[in-house]
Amino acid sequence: MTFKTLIIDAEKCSGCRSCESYCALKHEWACNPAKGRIHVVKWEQEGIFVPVNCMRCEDPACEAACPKGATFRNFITNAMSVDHGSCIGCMSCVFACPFGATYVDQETGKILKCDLCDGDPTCVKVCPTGALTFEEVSAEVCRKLVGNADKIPALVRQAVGEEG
């Protein structure tokens, strides 16, 4: 089985944050990176920039944690979605995400989660370095991507000289 997913190549990311701004503009009609569904984590001194986005896990912790079933997989796009009508704002999904890729709008309390722009991600279109791509992958490759994402914190610690 194959499907399209967002691929992040952190080595190509320049930290420009275009992805954050355009995502917020598309979804919230505000050019405010805090309202995006993708965020760039920065270690500026070391020149490390890591875009963080929903990994669309095989067994999503965000979905399991939601007491109202408001977080669910959209089987057309494979994105994890939030039914804002059912969401009670408890933020269980935010705390459950092992990647820190479920966000909350600080003004409204609304859960912000990447919906892959219904299969045509804006962030990919505006990324000037090609750090973001939208590619067809197998379920096995997707599992490897999630496994690789698990290693990011240790790699960053190593790059900035902290003990792992």
Given for the second form:
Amino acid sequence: MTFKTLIIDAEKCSGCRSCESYCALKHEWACNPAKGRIHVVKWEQEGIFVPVNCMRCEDPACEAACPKGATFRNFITNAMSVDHGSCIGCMSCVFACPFGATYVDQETGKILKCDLCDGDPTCVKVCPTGALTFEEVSAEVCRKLVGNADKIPALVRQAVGEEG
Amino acid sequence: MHGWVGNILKVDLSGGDVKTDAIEPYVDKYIGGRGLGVRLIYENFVPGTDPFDPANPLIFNTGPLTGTALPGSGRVDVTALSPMSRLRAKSNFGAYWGPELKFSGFDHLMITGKADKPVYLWINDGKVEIRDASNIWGKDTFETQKAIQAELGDPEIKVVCIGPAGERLVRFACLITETGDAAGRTGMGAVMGSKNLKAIAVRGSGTVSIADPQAFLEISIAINNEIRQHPAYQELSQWGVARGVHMMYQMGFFPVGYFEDVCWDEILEKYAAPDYVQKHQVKNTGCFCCPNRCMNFLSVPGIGKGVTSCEPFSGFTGAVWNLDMDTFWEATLLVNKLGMDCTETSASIGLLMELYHDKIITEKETDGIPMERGSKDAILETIKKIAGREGFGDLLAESQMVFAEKIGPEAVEKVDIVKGLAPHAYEFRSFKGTGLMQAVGHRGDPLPLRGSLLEVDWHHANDWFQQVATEQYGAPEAAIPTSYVGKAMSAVVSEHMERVADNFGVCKWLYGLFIYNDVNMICKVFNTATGKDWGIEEILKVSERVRNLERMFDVRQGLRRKDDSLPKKFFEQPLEKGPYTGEVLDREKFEQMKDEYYEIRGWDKSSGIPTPEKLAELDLADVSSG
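The form predicted in complex with the partner chain, contrasted with the form predicted alone above:
Let's see the whole complex now, leading with the same chain.
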């Protein structure tokens, strides 16, 4: 079975936060980037911007941490989903995520998890730079993912001034 | 409410009082952003108040579309009484501060009074705190933002601040957010400095409600995609204006020096901005939710990092006879860090270079620095002296005119200013409509007015743009730079279209360039966001009302027809070079264009004041010139 996944190339990101804003509009029907399921970490004085989104891990820490089994994989889209009916709002998944990519609505306590818009991500439609793409998983895409995963820590170290 | 978050925050720095007023009573007449800001300053400014008096209100205005998931929704309009023109100030900045103000619960912020000691304002999800700024006073704009984010422990706080120039009341000091997004013109940094206010920090997690979110999402994605298909996008999102500026020089639209020349051979051959950008560009960046990212983020070893866009690419090159791009970048970073308007600064340096070149001054009048054309020392030292108010810089910090008066009548003759400000550096002798828009304009902003852009665009496809001019302004000549025909109508229509974007709180460059000729789209965006059911006539009626109220504010300050003019150079010294050799403004025809403009506007031709009938028609009967 083949499936598509969201790929982040932080080097291309211009930091515009369209992804956050359109995500919140699509899922929460309001304009509020704080309710986005993707978040751009910005070092604006360095020109470094890193979009952070669910990585859909093979062995997801969010799923393992959930005491109620409310976090599960949607095998149609490969996205991790939250069953809000059984979620008790303990935020274990938020703290367990090694990427900080599980978010919570500060107003309501609701867990905000990227569902890849059921296989047609809104953020990708509006990302102007190609920092976000949605591609079929192939050997080439796997290489891209690994390459990007390597780049991000280097960018962050550069942003905080640890290396050039 | 939808679109608007509903609140005007009013802070009095003298007593520390904070209160909130409802926005709702204003929105049907003024929408928001610039328009509502005009009403606020008209009501809250007491005639006779000095720009540096604590009672001069400094007002930040977002619109109903600011902070929404829509391209270009990052803009904020700023107003006060300008310390340069003593007319209504108007400046506008982008980036991320405006949306954050709305997420924290406010559409508008009005600051009056003066703090006893340096302070900054901290607006956090509706809570307002006036905090001590004594340890950041003196810091540059980059350091200030970092220091406040560190003090409050949150790197996502958005800060707009002044630099040392604003603290020292340099009359054209500006506001800066991030590394180069500026409320550049009309001296807003000086007004903020006069209040002992170093910065305004904002953080919000609130929501901008949308009346019909599904329809809004659909149209907003379509606008995002349409912009990205546009040929201008291909250029601007990769190069910013770095390459376009060379075209402007070639066309003779940008003058060289202090309006002394056009088509300087050397700049046409050696203009190195595109190479410089290619070599040092990290990437292009832009404002909140904007696909266009028209700013170049440059990182130059030994000089520094930051963004730049339009003005410095000509202001610190041709306007000061400079071809060295390192000097351009050093000057750009300096004015942004010190917090000074690039346009006024480069014009001031241009004046010094003209006076020196014409032997009206020697290095004695400029603290021993020879003001040779293009000299790196002259450019950088003048910037530092103005910001520090040292020596001759102290006079220039007051204005070009104050410096010239100190030199004598020969120098005064040379000063090119319009309504107290350096005019935009466009060649008004050949671009007649652009000249009219500069002269009669509220602040004088030919670009990005559509009518001025049309005179530029015309060069690329004469017939096509003449047809556009016929459709939009009723005369093909409106597109032809050297014609006086149709320019008054193109000025009026363009001014109304410009205010649509300004009142909504979106970028008028983006919408002027790409989208807003589509009136159905304007209405649909506004109505789906706010829940109103307005047609284009109602939206443009607000623009006309705003234009007239702006005029009445300035009339109350003493502005009359005679102030709607241009420096005499443009009427007396024909161009000696370039594609428009021999062009000069004909005084009589220029005044006829103005007559035509006032007539279309319903303003009295002899005084330039809106007639009582016009004001009554616009529901502005309560507004008077007294």
